[in-house]
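First, one chain by itself: the form predicted alone, in structure tokens.
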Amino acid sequence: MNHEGLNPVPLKRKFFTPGVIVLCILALNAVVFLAIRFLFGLGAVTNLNDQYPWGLWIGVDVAAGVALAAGGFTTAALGHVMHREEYAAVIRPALLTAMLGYTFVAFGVFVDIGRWYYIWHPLIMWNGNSALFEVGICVIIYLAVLYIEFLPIITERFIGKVNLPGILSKLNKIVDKILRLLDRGLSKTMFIFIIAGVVLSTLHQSSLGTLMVIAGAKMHPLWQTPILPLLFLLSAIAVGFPMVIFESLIASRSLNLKPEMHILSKLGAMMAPLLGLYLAFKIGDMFIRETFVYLTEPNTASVMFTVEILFGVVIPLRMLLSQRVLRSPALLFTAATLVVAGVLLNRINNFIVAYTPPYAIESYFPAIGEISVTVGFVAMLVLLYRFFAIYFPIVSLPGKPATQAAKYTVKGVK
């Protein structure tokens, strides 16, 4: 996975600190929430009723964090299909975010389902005419896969140094044997998985703007299109890259490293293009479909398009188009969070803002439950990066030749 000249170590660095333990509470705080919700209900914890059956838990947690974990198949397709090893730091970091996220989008679907107890019913009980049911299958294997995709870190960090305590340590040599048969296969096969990945990530994200094309007239018409799969297939591969850039610079920076800005600046200039050519995706269909009229009508839908377009695309469109930002990490990371808030806003705009349904009697806004959820949620994935960049060779650091484990994924694709 990287080219000569880096080599990814487990950083030297105490876990805890004063943000650690905030990220904690929270963290803690949405487990009690959790166990209400497991134990007495989706009401006990939610404003959701049968007007609205989704809520923050589905625009967010999962349609937006399948969104925002793109980043794992835009870096694999950059640094492994198309062999553009420069970019090789970048590529295990992305992993492990999109791994995360992934994890947190299946475990906010199991939370947000009324009988989560039926959570395995798509495995067995398959239905090609299902738009959700190709979303949920894609990505239950494209978890799988990403945990392969892992595999490769998981046996670097081990092989030779299995120590296992007191009885156990009889087993030592079996599990090295074994981490080192692990390794070799999957030497040979990673490629495979490297393009499952990145098929399997163009299917389910295109396949979630298919449900909101379901949703019909339910759907403001400024959101409503019948091209919502490739909007919502675009607007993920242009955010891939800045969320790379978004969580190298806070990584960086939490963890006292230099940022790497040699390559977040490459990363940076090819976020303009795709940027524009979403943006004149969303411009055409809008004056196709004679849909800017609404932009007149002073209301909430109005003013959270004017937001998300404005900011979230625009603004760091143009600021992209600049040497000097692209140069600056403070400037490249508000051109990045921005970007990354502008997806994440159109993910709550299509899933909750827009979505109105018939006989609604009264809007919907989160309980402070599933806020609290959320939030949690997203302290817990920053403590599980934390733990894995500390204690798993995630991040490469200059100066020291790549290791052989490290390597044979690039040649794996070759």
Given for the second form:
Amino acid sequence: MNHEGLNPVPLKRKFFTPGVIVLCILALNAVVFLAIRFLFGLGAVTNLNDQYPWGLWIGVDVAAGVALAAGGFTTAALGHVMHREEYAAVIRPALLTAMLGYTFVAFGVFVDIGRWYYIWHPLIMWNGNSALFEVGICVIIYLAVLYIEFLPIITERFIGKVNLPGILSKLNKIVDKILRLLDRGLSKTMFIFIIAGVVLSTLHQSSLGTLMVIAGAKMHPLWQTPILPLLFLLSAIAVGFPMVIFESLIASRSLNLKPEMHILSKLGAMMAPLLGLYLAFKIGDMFIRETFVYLTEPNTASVMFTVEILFGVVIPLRMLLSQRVLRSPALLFTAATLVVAGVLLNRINNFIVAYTPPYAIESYFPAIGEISVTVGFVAMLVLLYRFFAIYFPIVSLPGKPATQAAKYTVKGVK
Amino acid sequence: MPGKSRRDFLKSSALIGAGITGLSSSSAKATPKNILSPDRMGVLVDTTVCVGCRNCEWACKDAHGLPAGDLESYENRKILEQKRRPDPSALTVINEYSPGKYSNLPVDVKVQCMHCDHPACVSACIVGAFTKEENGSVIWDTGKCIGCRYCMVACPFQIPTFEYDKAINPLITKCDFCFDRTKEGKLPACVDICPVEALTYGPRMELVMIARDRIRRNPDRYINHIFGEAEVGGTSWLYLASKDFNDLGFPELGKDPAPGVSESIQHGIFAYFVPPASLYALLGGMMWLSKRRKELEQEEKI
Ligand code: SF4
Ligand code: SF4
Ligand code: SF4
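Given the form predicted alone, state the structure of the form predicted in complex with the partner chain.
First the chain shown before, then all remaining chains and molecules of the complex.
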């Protein structure tokens, strides 16, 4: 197959800019707090306690991280499973986000669990009744799948260009051979991993919702519902494309590229029905369980719930129904950002705001250390994204016809 | 070679399907020990008898190797002015509340793990560290624990606690129903020391009978409610009181077992891996069809 005009190339840019230096400082700040956490325990940097065992790190780094990396599986489903080649240009950036996103989800879990050196235990100690076990196993396997899906980008970057320094240069030929073999093997089997990635994603995106079901009455009734897994899955699917749009527009701004509006508008048009479906279930659930009564009590929960629905779902949904919004980069960016922020807020609400333990003394608010680590992880993620976009063939430049690149674009789905 | 790759495709898909269904038979049993024996033991706590001497707090620490201090220091009742929760240094605590209908003495309530019949902690623990044993005790294997604290999120009584200030080997702690003592035929330490027999240890079934009998014979003394008989599907520890349990620091809970809903969702999604495997097959089919369509289109063009 030949993608006209599709040609992912390493972008030749300077890595360091003033913005990048700020990100580096934020990342270093996180490293300091992480060092304290590993030397003196969770209590030294977090506000977690016996009343609030889970906080910002689980709510944002893990739960929201998984949701916002959903672009990886939704674009894979669209581009590979449904074979819509016109979207090929966004698949690699979305794959990169998902790979980095899940890597940081794993880091997030690693720093949050008290006995991090036992992080491998769930691999051999199973509890099929535990939603957390299911999330854990699916995330581990999916992370491996994402790395495999990413491998062709690495082989493509180095095939024919292996150039080891000094004495190692004797190995150049062999390494090149290995890369070529790997590449050929991968391109024959890649479809297995692509489908597995989509299945694993639907599984753990929904099980992430099951997590809080067992907390029962400890969770505010505005959010506690047996259909939480469905709501989590639908919102993850709905946030996949907005996240791709959000990133693509930011990346084209910071890397000085023309925004790919012809693809992004089409993705934007698909957002409305997906958001609508999510909203329908969310509102339907509220009426069936008659939880709207809680909205009349003015407190944090009712305010947060209203903000989440209004700004995260209703307003962007209305915006996306207009052609003018779909065609304007600025307006489309606004709508996509609202959806992304809405899902982020939803995960924070589910895991932190809604959690009301019976014997709470004071309510939880994240400590400076927790916020620093979360912000630092985001900074590291952006830095790595920039690194890969500059040195690896991720972003497609419009215009140049594909030559050999076409062979590598969509492995195994030829 | 489109023909060949399609054959490969079908072959590998079939292999994966077989692999996934093969897994299901072994993982279906991959759940921790969770026995609901008819002979399980329990403790009946009669809060109308308890005098708040806190001897049980001392005995519990002593039995679990925690710094206990000397028994005399527990006579100081000042600490009862605040409401406490169990923590890693005290697995059980006494809280004091204003008098109920029976006398004008304050009501003292012993707090510890309830040893639920359908424990949320056992269902939730990611590595299956928690188990419910034949004798009713809900215990956990520290060697497995990864410190994720999901058990704390799940427990409806907010019981498991965690050592946040330890960098290495922080422990989940809670009352273990003196599992090591009862194994040797001894009484739980708190029951053993209680000077007024506010705590009765015995088979849970019998304790329910005893409790009902006490309520029937002394309707002025007790409210007509045995806490733990039905709450979250029943608990091994049962309470009698002279005033509403909501006013004694007990949470308001329904009769459904805490893990019921989440487990049925979980098993619905994973019923012998059929739903994920069918989704896999469906997506594979879609992929194959859409590819085929593209190929036909291309052939037509040529
Ligand atoms: S009270 Fe909590 S910790 Fe104790 S058995 Fe029940 S769920 Fe587990
Ligand atoms: S903290 Fe330990 S005991 Fe509790 S759920 Fe996690 S692994 Fe299990
Ligand atoms: S030892 Fe008995 S009387 Fe004393 S506080 Fe404990 S339960 Fe109450």
